[in-house]
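Let's start with one chain on its own, the form predicted alone, as structure tokens.
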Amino acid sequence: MHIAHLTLTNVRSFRRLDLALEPGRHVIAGDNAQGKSNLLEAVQMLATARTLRGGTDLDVISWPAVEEDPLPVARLEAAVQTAQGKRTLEIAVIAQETPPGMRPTRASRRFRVNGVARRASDLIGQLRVVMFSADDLEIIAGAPAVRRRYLDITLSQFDGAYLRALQRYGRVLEQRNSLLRKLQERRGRPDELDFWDDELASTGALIAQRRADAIRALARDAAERYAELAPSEAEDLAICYVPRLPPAVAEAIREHDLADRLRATLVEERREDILRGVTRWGPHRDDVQFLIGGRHAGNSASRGQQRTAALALRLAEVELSTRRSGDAPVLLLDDILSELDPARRERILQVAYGVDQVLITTPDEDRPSREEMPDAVRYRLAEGILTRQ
């Protein structure tokens, strides 16, 4: 899998942005808040139909544009080259119509595949990509919801049965908690509940035994990769999914029955959801632990193990997208290489040429060197201008 051809318009700190891509490996040079992360959130835009930072879709488009144009429009255009074919995808951030005079304070956006007008379903995993930032250490050391967030972008690229399950498991969450919020204030009846239960268990299974397959897999590979980037180190990595349900219910997890378990649990735990007005079981409460030396990572490991552990967890991703799809994500490095020792910069540099394209961004254009890396095409990014060096 590769780019083709990559087109941002009003995207951030592009104002226009027209490039052909090649398979094979793309070094990006630039100082600091040139748009270098930009760039690669947008193509992960392309991939996940969600921006990778926080704030609202109007952040996406360009302030200049914002500025001139009373109703701007951000375009993110990508043809994508696959086993199974050519695609073309896109993606326009459009601006709300205002009052005159008055700034737009909110947008929304629309997809497109192969010219098609499609929902964002249909756009995520046309495109699969795994990014690596300096960011990835709050996977590791971060808030529960930052983990689940991870999985969930993950998995949709490859699981489109998930990415519909996680959808349908938001909306219903939605709707009982508001129903709860209702029979805490005694208007309505408990059992106008049992069709919400019937479709959170349904849904939740599915969500909580895709989590758990996929994370029993990329523990084993994260593992062998950790011992690989860290030969010293005497303890292990381990990664253990932690769902949020009583103890006899997540042991028979890959159960067939276990929507009809996750539905009794929340029958049973009906009159404590009342009286605080929200659903407390359920994959939208999971977490994912990681242990170093059977500690908890995110509190006893130092900064390096676990940066270590969170490169670790992008390898194995690599490694399980490829074998989910039959076809290589494309990588995106943002400004990585430079903050790695030598044997860890070559073991990334290793699975930068086991794919079919990599974009990398850099701070320093001999990070990596043309010796580590001699057939990468390399560019200049200054002020979201991009030149071909």
Contents of the next structure:
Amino acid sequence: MHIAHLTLTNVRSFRRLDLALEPGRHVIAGDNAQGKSNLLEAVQMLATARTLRGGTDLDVISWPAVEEDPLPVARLEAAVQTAQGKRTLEIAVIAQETPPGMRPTRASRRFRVNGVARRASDLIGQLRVVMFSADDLEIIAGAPAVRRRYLDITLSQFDGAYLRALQRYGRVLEQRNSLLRKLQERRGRPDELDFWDDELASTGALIAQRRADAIRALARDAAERYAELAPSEAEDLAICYVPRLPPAVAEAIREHDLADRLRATLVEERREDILRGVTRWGPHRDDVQFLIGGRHAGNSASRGQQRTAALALRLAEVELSTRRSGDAPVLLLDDILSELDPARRERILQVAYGVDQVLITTPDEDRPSREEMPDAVRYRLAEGILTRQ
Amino acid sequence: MSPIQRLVDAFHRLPGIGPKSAQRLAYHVLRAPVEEARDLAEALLHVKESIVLCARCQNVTDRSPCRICADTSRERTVICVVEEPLDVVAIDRTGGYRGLYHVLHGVVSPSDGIGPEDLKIEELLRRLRDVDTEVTEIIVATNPNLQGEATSMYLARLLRPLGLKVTRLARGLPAGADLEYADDVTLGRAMEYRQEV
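If the structure you just shared is the form predicted alone, then what does the corresponding form predicted in complex with the partner chain look like?
Everything in the complex follows now, all chains and molecules, and the chain you saw is the first one.
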């Protein structure tokens, strides 16, 4: 798939960006703080419907618009060409209405697919991207929540059932935890938990099984990519799923009756859950282990090894996304080439020639150089204005 | 606080009224003849003073039992359980249902602090335990969302032991819909709950 047209209005540093894109490789050069990352993050937002980098919805809207416009709105639009045809995606981030003179403090998002108002879940996956950035190190070295977020964003793009289960699971979990706290105060009756346990078990089982499948595929491919990227290294990369389930249930993760087993766990553990006022078992507490040479990559691998592992994971993700949906995702390389040695850069550029479209940002016009990427369309980004070279 | 601001704030507290609409409404009242303002104020007070909950179905009414409960031409064997009074209006407008109603005044939602004991469920059970009851079926017409489903399951488990048939509204495509524009969940449900033609 590829993005045929991208329009950003009042998005972060862009007052207006109107860009017709062809398949192929696009290199966007610019000094720091000119909005290179904003551009790729806007594309990622069109794919995932998520506000990025821990910012709020309001942060998506450019500051001049928030300060000056009577009704500040950021608009992100893309026309996407896939094997199945063309589709248009649109996200509008609308600042909350405030009395004159008051600055808005919140914003909300509206989604459209092919011009029709839709929910976020209908937009997600219409455009698939894999973004490589320096932040990827956090997947290896950061907290478990970062890894769950990584899995959710990755899987949601090509697995609609996973996305729906995930959204429902989140709502059910919130309700169940509220009920647990109420029961903790000896109000209500424990059998009020029945419905929430059923729902948590059926959605939770689906989430755990899809995660297990995806991680198995990612682990196999990432191990191979790691060995290729670091040929001189004796240690290997292993990735394992650590589901938050009792061992006997975790062993049965591939069984069709996982939901029944998870439900039984939730019922058995009710007393303890009520005591603590929180649901202790289920995929909301999952983790993924990255092991290099059999040791935890997060705390015992070198920075270089962690970086290679993150790169290998992203490369495996490209393969998984391609295999699961029939065509390759759009690659977004956010300033990662300049810090790689020539052999690794070579490997990434190889992958960049295996997909339909790649958007690359770089502070250094010569990374990738014209020799490395002779056919690339080159742009210069300065003060929010993109100029084709 | 100025009298105008007090009125603006009062309108702003109403559901669906933003700050701008509240201002517009307040200035409309300000410009309108005094009779119109008095009429509005009296209507507001009157509705609070004269409206009660029907002792049987818990719907809002100006007399108890309400018109529907008192209507002898209606079927007494079936009760349709709804979340809010407006749902009664919506279902009755269809003309396809001639049974009785029961209004829960909410749905089970622990995160909003609403449990079964906060709904008019005890009142429903009292109706069903009445020696004169002719009810054989309960139609649960809560909304097809998580809280609505939780409420419906809770009711079903409570009512089935009483030997009642408990049914749920069908889920699927809205009338006049275009398949192409239906979302995955709705279409999936419609497929799951398909009927023989």
